[in-house]
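Form predicted alone, single chain, as structure tokens, below.
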Amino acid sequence: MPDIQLRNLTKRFGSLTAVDGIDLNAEHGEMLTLLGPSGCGKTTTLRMVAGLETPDEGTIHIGEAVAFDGSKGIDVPAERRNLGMVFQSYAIWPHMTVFENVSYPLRMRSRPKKEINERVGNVLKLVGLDGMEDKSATKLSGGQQQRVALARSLVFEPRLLLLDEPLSNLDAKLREHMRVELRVMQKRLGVTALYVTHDQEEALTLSDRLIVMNQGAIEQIGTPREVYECPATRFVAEFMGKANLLDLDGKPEALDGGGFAVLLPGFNGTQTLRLGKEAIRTNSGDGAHCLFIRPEKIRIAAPGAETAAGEAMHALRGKVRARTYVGDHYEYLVAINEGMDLRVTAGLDEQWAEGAEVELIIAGKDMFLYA
């Protein structure tokens, strides 16, 4: 049975619907991440699971227990939901030592002193703070304070771990290190975790599955690879990573067998791309059409270069407008007509001068049509 089940969960603040009837499950031992821009409803969702906000509609199940069901008058208090929570601000008490901070949940539960000492010792070792029990919280670095907050949330062995952008206050290098540490620790413990972030790289690194939210609704649920490589909606395509999104003037032409022909104006006349029916991602109903291609899925080559055999490949003629060195690769801006550019990622062994005529080789399977 899933450790978290949300059904039709809704939260309104006046006329604003912050969370709009969402459904989701978090399986046992899973790291499930709520990802989206500010104001999309991800933190409000987390706070409803924690019992810090009261939903207007819907149900929350934690394991087999009902934590909230407004229709039945059930609203279990936060302290009885057996949840550990790590906040963005850490919420470390500066007047307490590391031991006192971490042991606080156990002392509030009136656990025996021997048990407290044993559990605190074990969890501090787990987060790499053993030997620092007597240090003042005010003398800790940002990374160490984050570890104290994590240890405090784990010491009473919660069923669920809720994390609200816990790494956002760390510097870039420490944040990258703590992503790996947090992922390893969560898997070692086998605890189910619900993680909130607006950082795409963080979400891709940490998650078993991602939930991309927008304006209180869920746009897509999937593994990091599924969400990144096959975005379900134009919003996800624009939000996740770097993308080429080409707005099309005309309507794609239907082909026999269910595919589509997309016409792009080029320097040497109209270029035709033939896409399979699996390339269609959404139907917005507004008549707009947009072609999506990741920069790293495009190969830049000399005009007339042979394409790989056995694949449905397309070659678009273009001119290099700009080249940028980014350390381990180059990024190119290639014009395929006077008003349409494609961003292309290429290795350091490939160098194309500005103004060079090139061909962009793209597999049909790497293009999606939002219609």
Contents of the next structure:
Amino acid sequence: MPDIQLRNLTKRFGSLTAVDGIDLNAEHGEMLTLLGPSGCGKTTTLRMVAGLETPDEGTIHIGEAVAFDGSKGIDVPAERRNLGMVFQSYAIWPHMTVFENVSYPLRMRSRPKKEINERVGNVLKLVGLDGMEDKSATKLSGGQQQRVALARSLVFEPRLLLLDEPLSNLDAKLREHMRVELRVMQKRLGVTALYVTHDQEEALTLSDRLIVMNQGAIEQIGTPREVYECPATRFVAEFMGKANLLDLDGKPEALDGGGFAVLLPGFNGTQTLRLGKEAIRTNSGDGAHCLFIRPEKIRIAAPGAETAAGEAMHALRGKVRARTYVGDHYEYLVAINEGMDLRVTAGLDEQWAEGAEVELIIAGKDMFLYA
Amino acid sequence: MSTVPRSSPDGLGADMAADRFDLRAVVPFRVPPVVFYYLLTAVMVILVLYPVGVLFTASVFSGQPGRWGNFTLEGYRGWLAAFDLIPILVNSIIFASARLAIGLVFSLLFAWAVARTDVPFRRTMTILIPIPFFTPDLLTGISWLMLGNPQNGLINQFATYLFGVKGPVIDLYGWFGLIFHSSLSTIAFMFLMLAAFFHTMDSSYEEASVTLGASKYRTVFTITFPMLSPAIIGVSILVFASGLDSFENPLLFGNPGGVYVFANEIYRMLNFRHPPQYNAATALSVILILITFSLVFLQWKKLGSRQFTVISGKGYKPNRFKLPRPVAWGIFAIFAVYFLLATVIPLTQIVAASFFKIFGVYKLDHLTLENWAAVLDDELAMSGLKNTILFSTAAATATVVIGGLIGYIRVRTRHWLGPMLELLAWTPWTLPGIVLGLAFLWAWALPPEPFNLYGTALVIILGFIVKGLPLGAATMQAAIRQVSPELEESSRVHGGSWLATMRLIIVPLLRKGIFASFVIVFALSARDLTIPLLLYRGGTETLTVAMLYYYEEGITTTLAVIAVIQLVLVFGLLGLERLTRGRQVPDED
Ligand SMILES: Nc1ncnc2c1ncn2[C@@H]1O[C@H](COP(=O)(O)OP(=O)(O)O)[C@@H](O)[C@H]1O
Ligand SMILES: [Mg+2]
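Output the structure of the form predicted together with the partner chain; the preceding block shows the form predicted alone.
Expanding to the full complex; the earlier chain stays at the top.
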């Protein structure tokens, strides 16, 4: 039984459909991330799960129970959904001390005093704020506020933790540190977490699975590796990390045996790539097509290396246009034709001079075609 | 799971989850919040629109409160056909314009000097100039009349005694006194409104002008004032409208001098005519509402609700103009004279009068507490004190609640009733006090028992609520705007019920706003004369009614004691509010 089940969840604000009929499951103990550009409906989705926003359509199950089902008139109020939430602004109550903030969920559940003290003590230790109980919330740094918010959402050991861009207000260094801590803590407590972020690096490092959203709809659900390496749509390909997207003039030609031939222009005439049909990531074979390759999936070799590349590999010819040193690697711009550049990342061992003629070696499984 | 530092080996967490969240826990029927919005709107309509509607209707009926009488246009015809309206209108315009002109000159001078120049003691000035706005006009007016009435005003008595002058040297009855005294509080009010704008204006515009070769003084007129002109015009319209609204000054200074403007004319129709001319008074009230409504509407369009911008504690430091010392001290001297006339003289005089046996004979051996002791035994004064505290507290509390709800709906929801409610809370701003009193008189004498509130304490409290709503609700709304909604949502998500969230989060976070709003409405109510004057019956008189009674009876010593009590009441609370709010004056540079 998944811990969260959303079915056809929809929310409209006037004429704007903020969340457009999404379906998802979060398994027990999983860190599930909602990723997408600002305004794509992540927060709205999270707020509907929390009970802070009433969906227009669809159902929400939390564990075995129905939390929302419009057609049955069920709408469990937020305070009865028994979940923890970390808000983007942290929402630490400024008129309370750290202890009062963190103990609030327990006090609302009328737990005995002894238990409250014990649990608050433990959870503060967990987030590294032990001894800070009596500090006024207004005297906390951003990082401390973030920890208090986390402690407050964990202290009553909810089955489910919702986090809305919890790291976005921290400076870069602290953010990276907390990213790791958050993941460790979540796994240790075994809590199911729904995590919202617009930062793809954060999503990749934190999640068990991630969901890429765009304009209120889900583009792809998968493990970070699946999403990064095999983007389901052109949007995901562009949104996640660096990508080469080459617009193709014509349609790929179907080959015997189910493959496709993709024709690219080149300095010495047309170059052909033969791809399996699994490279086609779109339903319709029509329309303008574009070829997607990650810069780090391309290897630069001397001309003539094609034969050595092996069967599953493909080669394109090009000229090095620019080389940039980025510390731990080089970034090259290699033109395969006038006005058609590919970005390539390569190690520091080999250097290719600007203007050098090179061969780009790419595995067939690393190339995709999108409409 | 073994490393989890949880305190509950017994799996308490799971228990909590189970008993807090299962299907049976779902409340089967919840009243949708919208129902409360409609209820609140209904309350507001009854409070604000109903009396105005009755007043409009009553203006074409010949009866009196409690009895409609026959349909008639006589009320309007009397004013319009006989041209009786003309002198009232002309007088009102002269009065409102003169007061505005004087107010404008001095408030601009003070606001500019305090905010943009290095005039000495500007911090002190910023605190002292607004005081006359908070001292009730009824009180300072009576005090000035004790000094300057032509028969036995102290100034005139001294002049006769010291220099043998025959006849009065000063006569505050009539135009001079009317304009003189009402200008004093107008300057304070306008300063209060304008100083904020002067303070927040970016000084780089002025510096640019000076860099380009304009003199400092030219810059004031070519840059500073024009840049602030929307604010200045907006405030001016407001002050002009409130000139038409003003009742105490025309009553105290105008009546004996035969100067009648709208407010005291309406009162004259009701109180000095036998039988009272309800029809004429009501028609005149409607005419006045139409005028003030258009003016305030104009002002609203010009300024929006920015007029409530208070000086924030932000450490914004304008670059100050260095004034030549004689000019700087000249401005300070003008302030000193103003402060003397507007605050020191009237307040000293009234406090002194409360401690001397015979009014005006300020010899040390006449010093006494008898006046105070007498007031403690005075039924009218004591009942007035009790009622003022009671009514003002009730009204302030109710206004905070209503204003808070309106502010909440306006700020936190997108429901269409939000703007409606805000507008309703604003409407009384366009209703002069005397008109509001008359409208309430009509409206609440009309319904059958038990809704007939004629002559009850409740009707006065309702009047205070309506009068306090514009400022009270705006203050609450501003406070609510400053509290992030996530602070409430966080409470809900973590298990706080609606009530717990209200009690533990919302109210504590709003306490400053609640207190400020309470104090404002309390002060406005405690100093209000018009509403209780028209609505009181034996037993529901307020301090202001008692004050006017003793003034008209000429019992000056008792009057002075009551005035001091009222002063302490209003200023005590205001002081308290200021203390809790912390420093409000921008940092000195
Ligand atoms: N209360 C609201 N009223 C109207 N529009 C809203 C409201 N909340 C969110 N939206 C709109 O819905 C869309 C999705 O918002 P949100 O879920 O906050 O996006 P994200 O969290 O992905 O940045 C945005 O276009 C936003 O402007
Ligand atoms: Mg968001």
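What we label the rigid core is the largest C-alpha set whose atoms superpose within 1.5 Å from one form to the other. Numbering follows the first chain given and starts at 1. Worth saying up front: this structure is predicted, and the values here are computed from it rather than measured.
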Check your understanding: Would you say residue 82 moves between the two forms, meaning its CA shifts by 2 Å or more once the core is fitted?
Key -> no
Review point. Would you say residue 109 moves its Cα by 2 Å or more between the two forms, aligning on the core?
Key: yes
Review point. Rigid core fitted, is the C-alpha displacement of residue 94 between the two forms 2 Å or more?
Key: yes
